[in-house]
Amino acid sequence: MAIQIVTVPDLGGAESVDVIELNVTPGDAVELEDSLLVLESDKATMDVPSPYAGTLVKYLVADGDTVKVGDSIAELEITHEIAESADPEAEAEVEAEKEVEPVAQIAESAVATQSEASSEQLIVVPDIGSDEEIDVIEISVAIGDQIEEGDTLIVLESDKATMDVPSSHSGTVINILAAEGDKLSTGGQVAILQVAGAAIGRDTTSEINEPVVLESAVAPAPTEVLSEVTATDAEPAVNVTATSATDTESSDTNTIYAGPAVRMLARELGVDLANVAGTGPRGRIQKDDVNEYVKKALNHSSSSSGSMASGSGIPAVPAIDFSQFGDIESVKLSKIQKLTANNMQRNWLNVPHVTQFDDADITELEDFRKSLKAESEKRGIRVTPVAFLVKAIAASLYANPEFNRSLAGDGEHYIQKHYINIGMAVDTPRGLVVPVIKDANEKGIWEISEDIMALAGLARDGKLKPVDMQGGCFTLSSLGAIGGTGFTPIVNSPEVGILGVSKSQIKPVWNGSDFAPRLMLPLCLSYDHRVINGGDAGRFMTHLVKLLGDIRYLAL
């Protein structure tokens, strides 16, 4: 028999880690590579495997201790036969593999694919037009699925739209690196495919082959999820304090004794760990401590809130049990629907709205548009009345720059924009989105029509990028194809104006001698009365009606 001391292996750059779990009882037999204990840094958890087969004599550390590379952690009793027959070269090879292995358990699956790197392909999030992180709301494939190039792997959802992430290769899904609820940005790891006959070079496999260490810059979603926490572990986000997620992260982390799993849970629930009392070893904050804190906060909030909504001073709508009246179904709102509701409420409460109504005579405009049918078919571009509306709005903004402004955040200045981008509201199965036609004043009817077709198609397919919905100066909301004689659209702040369009109708119009049938288009102009006064709105609407009544003015 011989006694061997087990030490902390290379931590991949971390200076010290905490012992959070002892996996074996002294006296128990252990096999080679069995986990002896679990360590945790601020970024990941890791198992320390046994380098020998034998019997655990005793631990040299306790739960809650802090250790570093080379510290003794346990004594193992192994037989002389095992000790003497150990191949020094094999042991060196095992040690070398330990140094190369990623310390985060979440990366183990990626390392396991190194032996087959020549036939595996890492799929990442393509360029989404910005660096912001976007929520993963759906995993569209499963491990073992056969997929073709272009098939959807996951669905992402930003504050304004949802988008599919397609596969760049055909093959078999052997690992999914993202989970529902994760946040990914451009370049984020999505999945690993087994690609038949593909020879992948060093450049395309560097993210798989290179060791992942504790302090490396890796993809946001899969590598930050700890082995202790899965997507299903996270509880619904509840804002229990006035402290934001940013405030929570900015707390003095040196004085808070909690692991990354607990910190992640606290961020999801909006909890400041400085306010949570830890019940673990040496006052370590555990998950149960955070959950208990949330329960107490919710109970206190419900007992003291009364009938008023928090902060706004507006009475809350009482909850009603509709099941007492008949069969019901509770359907969860999509993220876009919830954000739309919040934005509409915020804009309605903060913007003093005024809506002005008028009718535009579009008889000649429609005759001209219909005359373009043959050329439209030849070009493959469908020209709708919306194209003429966008062009006329752009010309009206140029002639009336008051509508091309936004209030500055200090409330003492306004921003005068010297570009003209028109947003158009598009109704999709996933909710309302507003893609933006850039530089509309510099484009003709054909170019605008082409942009409308492309953006509307992307919106319906859920493939709009954030950049496609940014930079709008004014919004057009057309219900013409649906019907109605008028409505009051809500200003899409920080814009100061929005035009609502209803269904055109043939109406008798007095021409000076008799009534003539004319095709009249109802227009509803809502504006922010802090920036726009009635005279500004009257001049804008008059100019717009003039352009729609005689489109020749658009050429001037």
Given for the second form:
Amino acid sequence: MAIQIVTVPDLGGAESVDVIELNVTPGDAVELEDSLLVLESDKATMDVPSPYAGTLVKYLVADGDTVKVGDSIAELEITHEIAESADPEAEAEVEAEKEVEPVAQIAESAVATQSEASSEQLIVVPDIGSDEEIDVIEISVAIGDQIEEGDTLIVLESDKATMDVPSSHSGTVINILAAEGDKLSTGGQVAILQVAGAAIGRDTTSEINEPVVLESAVAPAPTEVLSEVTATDAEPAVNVTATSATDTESSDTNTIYAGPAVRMLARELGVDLANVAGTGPRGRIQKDDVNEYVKKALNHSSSSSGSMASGSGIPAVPAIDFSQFGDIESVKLSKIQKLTANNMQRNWLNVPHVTQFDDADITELEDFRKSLKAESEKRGIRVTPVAFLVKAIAASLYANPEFNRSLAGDGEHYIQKHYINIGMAVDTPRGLVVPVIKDANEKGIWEISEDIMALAGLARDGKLKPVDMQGGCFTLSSLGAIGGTGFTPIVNSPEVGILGVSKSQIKPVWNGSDFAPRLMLPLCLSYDHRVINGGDAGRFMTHLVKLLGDIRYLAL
Ligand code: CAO
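Having looked at the form predicted alone, could you now put up the form predicted in complex with oxidized coenzyme A (CAO)?
What follows is the whole complex; the chain from before opens it.
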């Protein structure tokens, strides 16, 4: 066994870079070329692959450290045989490098000669450290563009990294020889430039056909080949960047801030990084962000079944640092608030909502309710409009059974319920809960009022049991005591209807000969249009309005 120190490789010109990801757990085995860590400069991120197979003993840097070329970054334990053979290999590479150097020098001098003699310059892919053919994923320039030396011409993407191919010359792009989707390897033709200072009106065709000078880079010895791609100072560097698109990324990936390792993970998992909120420095997307996104997506899709599609694919709302606008504090959501948020989003995304409005004339209902005051006090039961609403909804469900259905998970059936339980939204300090008044159609106003008092009390004290909140067929959400003239409640899926009730008001109502002052109750009926048609909803609402307008019908 021998310990090898891995150092920071050629950074393509960057003086110092940040360590932004440590990819291996100390003690874990690493294969040759496995990414050990990710470095990031102002412009680029790059994976540092392991120069040996072995075991990572420890990192010599931490996430967030700043390092420069040659700094020690990790200790690897490698087998003795490999260690022994490593040096000769490295030596062999150095020898090979020495042998290559003259060729490179010849190439460089040939470039210079050609530059003087010709106005066109063929730009090819420099040494990318292997013979592998790599996908062209972006053409960054157009014919006619004026570009400076170092400007990106195309972007390549391998399994491990994305790479900008910069121009080795300043000039005008007169031909682009690669297209998106092509595969290029070292020496592959990228573009032809008319180099700056070239004579105007020359016969470019003949010059294009002149012998091509390959702009090759010298591959460093293995202990230094830690970056996916490197280049000598004299040659244009291939930058490993975080600004390219991948197969699975359909969005404008120029705005996506993620390193190659994260992009590869996203590609493997089929995640569109445009939907992932980055939690790293400057909003950079990290591996954990991708994993968290997948976890949420899986939870979301398992909670919606069959044909009830999830909302996946909808772009995430970007995370914003509100502190830039003023004083803020971050407050943890209660469990109920988190559940409500999740359920509301699920229902809003899954259910095609329609909301229908009407007013019920509750003048007589209120007169009757008030007439119960003495008896209410005697019984110790508070009777509010909500009790009459629950009773009237139960009767309307009985008369309009379409509203007492749920879609089956297979998308092929609906379930017709023959019991009538009404959920009642209760506003509590911990959040919104919906206890259920069971068999509301079989109960009178006193009994329903007792249920309302008991369930609302339990809800406010946080003492509801799961069974108290199960089995609802339809939900009532009454904001009448709070105010408002109308709202669009969200269906409490798999129920298919919900009634929102706003504050009753005296309004002038035409009675055929006069405007009479009547107490009008605004009703808002939201329904799942997959199960309920507009006609069904119209009939339900008309029936409900009739019952509330003349509660004698409730006795029929
Ligand atoms: N118009 C005018 N006044 C109304 C009314 C209406 N639609 N509904 C109720 N009131 C009056 C009541 O008559 C009562 O006054 P009195 O005591 O003088 O009779 C007062 O307002 C309080 O009524 P209430 O609605 O609180 O009565 P309740 O106990 O029967 O209601 C409950 C229980 C649970 C529905 C209610 O407390 C509640 O939590 N409502 C909020 C529901 C909610 O948050 N919905 C939104 C969900 S989606 O975000």
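Model, not experiment: these values are computed from the prediction. We call the rigid core whatever largest set of C-alpha positions still superposes within 1.5 Å between the two forms. Positions refer to the first chain, counted from 1.
With the core held fixed, Asn23 shows a CA shift of 2 Å or greater between the two forms.
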